[in-house]
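In structure tokens, the next block holds one chain alone, the form predicted on its own.
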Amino acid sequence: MKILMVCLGNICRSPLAEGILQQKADDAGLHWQVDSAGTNGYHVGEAPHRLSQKVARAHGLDISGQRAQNFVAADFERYDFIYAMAEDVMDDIRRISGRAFNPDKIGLLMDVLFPGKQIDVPDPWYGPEPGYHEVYDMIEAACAQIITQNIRSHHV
């Protein structure tokens, strides 16, 4: 299973989501590849934001080796599923993808917990450190649910 986590710059939310889901998949014995990308190119090649790294480290995760990359239309062919962190990110993905957009292979991350509520993972970029902790907790809960749903659906 190949999963892509997408936010705007690929330095705050999606690197956390990549690290959290990969760790949970590994811990569950799932052979998943989790990556992340951003819909704007402002930070391509950069490591995750220092506060995303700090919050991840506080939870025993090292995301420092990740590097920001752009979301591209071909990602719909490369990945089994794509999680957008927010509705504005989903809009960017639709625009970038054009005809490659596949609604069956994409969803808002928080829909795994709150189906149809269109809850965004807020972008902590401009705020202080507590916002990064809030974002971590939201992403962690959603990733735990992704693992639970996958295990349930394959062990029925």
Given for the second form:
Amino acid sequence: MKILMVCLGNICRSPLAEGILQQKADDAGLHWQVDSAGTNGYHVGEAPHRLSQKVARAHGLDISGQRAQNFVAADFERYDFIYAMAEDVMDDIRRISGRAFNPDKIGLLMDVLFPGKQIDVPDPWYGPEPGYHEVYDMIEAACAQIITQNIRSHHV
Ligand code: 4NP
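Same protein, the form predicted together with ligand 4NP this time rather than the form predicted on its own?
Starting with the chain above, the whole complex follows.
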């Protein structure tokens, strides 16, 4: 399984999502490759935001080695599933992908916990540190659910 986590800048939310889901998949013995990308391209090549790194580190997770990259239409071919952190990210992905957009291979991350409720992982970029903790907790809960669902679907 290859999974792609997508936000706007690929420096705040999706690096956390990549790190958290990769760690949970590894811990569960799943051979998954988790990556992340951004839709706006403003921070390509940069390491994750220092507050995302700090919050991750507080949870024993090192995301410092990640570098921001752009989401591209071909990611619908490269990945088995894509999670968008928010509805505006989903809109960007639709626009960037054009005919490559495949609704069967993409979902809002928080839909795994609250299907159809259209809950966004809020953009913490303009705010102080507590926003990054809130984002971490939301992503962590959703990723735990992804792992639980997957394990269940393969063992019943
Ligand atoms: P992210 O946060 O999408 O969670 O990485 C953002 C980071 C940078 C910008 C927007 C959102 N920006 O416009 O530069």
